[in-house]
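The chain below stands alone and is given in C-alpha cells; this is the form predicted alone.
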Amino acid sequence: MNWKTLVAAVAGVGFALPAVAQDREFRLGLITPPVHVWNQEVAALNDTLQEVSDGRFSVVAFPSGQLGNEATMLQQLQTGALDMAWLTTAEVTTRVPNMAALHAPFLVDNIADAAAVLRSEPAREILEDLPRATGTVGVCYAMTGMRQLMTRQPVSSAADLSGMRFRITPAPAIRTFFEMFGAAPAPMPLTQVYDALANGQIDAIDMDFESIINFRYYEHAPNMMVTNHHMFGMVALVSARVWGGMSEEDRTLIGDAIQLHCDRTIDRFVDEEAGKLERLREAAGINITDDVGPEFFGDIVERWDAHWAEQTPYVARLRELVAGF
C-alpha cells in the first residue's frame, strides 16, 4: 500500500480536510520509557523530519504512556487530540481483527522472520482497515522482539503454567493463547508490572528482550523459558484527520521519514536480539530453559488457528507466507 492508497482510503471514510501548507509540530505518544529502542527513533525521527521539511515539522514525545494508555491513545488520534503514536499492533486488534495474525503463536520461531512478516504484502494490507476501524492511518510496522516467557517459580512442563496469573497485554488473541494453556490472564499497564511481580500480584509475564533488560523483571521472575511464542509488532499511527489536512507533498514526506525510522527499529532489534539474550545471560540469579517450542504446548497452535481463522483469513495466509521462508 502506497501513500496514494492512504489518501484514498482517508477520503473514503470522510477525513479529507482542505491541505495547507504549514509550520506543525506533532505530538506523538508511547507507552515505553524514554530508554527504549522506540523513543530513540521517535528522538531521531523528529532530527529527519526538521531536517527535510527545512525545520517546518517537528515531533514532541511523550513516553511512557503519559496520554493515557494505548486504549485512550488511540481514541485520542480518531479525534484528532492526538497527532502521532506508536502502538503494538496487540493494541490495534480490539478494533481490526485481522491484525490478530500477526499474534498468532508460534506464527515464526526467529526474529528475522518476523522482521520479513512486517515487510509483507499481507501484512502490509492490514493497514488499509485502520481508517474505517480506527480513524488513523497505519503508516508502517515496526517491533520490539519476540515474546519469552518468565515465571517467579521454576516450570518443567506446561501443566505447572495452569492456574498462573501471568500479566498479558490486553489483546483478544493473545488472551486466547493464554487462556488455552490454563493459565489465568491478568492485564495491566508496563509501568506497573515490576511490583506486581515483587509483591506476587502476579506469577508470570511474557515479553521481550529489550523490556526485561530495561525494567529488570528478572529480579521477581528469575525463571525465563525462551520461547519466541510470538512476535510483538508495532504500528506508526498518523490521525486521520491530521492526514487528510495535509497536502500530498507533506503526507509523502512525512510518511517516508516515519518509513524510515520504522525500518531501523525493525533493524535495531534483529541485529541486536541475540547480544539481549547473552546480556541476561549474564544477569545474576536467572534461570534460563533454551529453545522451548510449539510441542511444549501440546496441540495449541492447531486449537488457536482453528479459533482465530473464524474471524480473519490473515491467519492462513500469514502460515502460508512463513511456510515459503
Ligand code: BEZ
The other form holds:
Amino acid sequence: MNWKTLVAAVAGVGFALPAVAQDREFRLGLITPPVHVWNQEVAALNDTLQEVSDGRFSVVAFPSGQLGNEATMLQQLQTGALDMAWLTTAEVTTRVPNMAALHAPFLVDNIADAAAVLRSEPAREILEDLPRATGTVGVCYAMTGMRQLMTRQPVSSAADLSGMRFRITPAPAIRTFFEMFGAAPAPMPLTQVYDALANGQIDAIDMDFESIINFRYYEHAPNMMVTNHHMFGMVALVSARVWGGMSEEDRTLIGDAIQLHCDRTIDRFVDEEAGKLERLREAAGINITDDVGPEFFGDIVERWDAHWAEQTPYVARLRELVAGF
Ligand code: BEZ
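So the form predicted alone is up there; where is the form predicted together with ligand BEZ?
Shown next: the complete complex, the earlier chain at its head.
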C-alpha cells in the first residue's frame, strides 16, 4: 500500500469532494523552528511543487508551532482549517494506537535500521488508520533521528533517574517508558522545553541530536547519555478534506513531491547523525556517556512490550521485522 491507494480509503470515509483544478497555496504547519531539517525540506518542497505544477501549487510554512501545538494542528487538519502538517509520529499515536509501535524502546539500535522500519510495509500499513482516526492522509514518514537523555545532574545508574521530572513529547507510549523506570514524565510541546529547563521546572529531557544542537539544551542539562532508546518519526500529513477535493492527477503530483522530500529528510538524518554527535562532543561543557544500552534499564523492553502488545499487534510485527535485518 502506498499513498496513492489511500485515495480509496479517504473516499470510503466521506471526504471525497468534486475535484476542481485551481491554483493553490497550501498552508503547512510544523512545531520545529526554521533551522530544523524538516523546515528546510518543507522549503525545498515548495520549490519542487512550484516547478512540477508550473506554478499552480506552492507551500507556505508556519514553523515553531505558530498555529498551535501539534494536537491543535491535527485538529485543524481534521476540519480543513490547515492543509498540511509535518507532525511527530508521537502526536499521531494519541489517535492511532498502532503507531505507538514505532516508539517501542530499543526497537532498532541504529539510525539506518530506523530508516528501514519507516520505509517498511508494516509501517506503511499503519498509515491506513489515519483517514478514519484523524481526518488526514499520511503521505509518508520521515524522522528527526534517535532519542537521547539529557539531565541536569550526572547519572551513573538507572536509580539516579528515579523521580526526575523528565520532559517528554506528549504521547502515551513514551510516558509508559519513563514511568517504567520511575521518572516523573512532564509532557510538553517542543516550544516550551528550553524555558522549562532554564527555569528549573524540569530536570531532564528526552531529545534528538538535531534539536539538542538547534536549541542548545546542554546549556541547562549538560549531561547526555547516548541511549538511542527510540526512533523519533515524522508523518507528512494532508487534510483529508483537501486531499479529497483534488483530482487524481494533482494528488499524484503532490504526493510524489511530498514523498521526495520525506525521502530526502530520512537520508539526511541517516547521513548526518554521527556528525551531529561529534559536534556535540565539541560543545563547551557537555558531558557525554556513550553506548547506554537497554541493559541499563533492566527488563524495561519486555515490560513495555507486554503492556503495549495489548494495544497493538504492530509491536510484535515490528520486532519481527527488525529481527530479520
Ligand atoms: C519533540 O517534541 O521533542 C520534537 C518534536 C518535533 C521535532 C523534534 C522534537
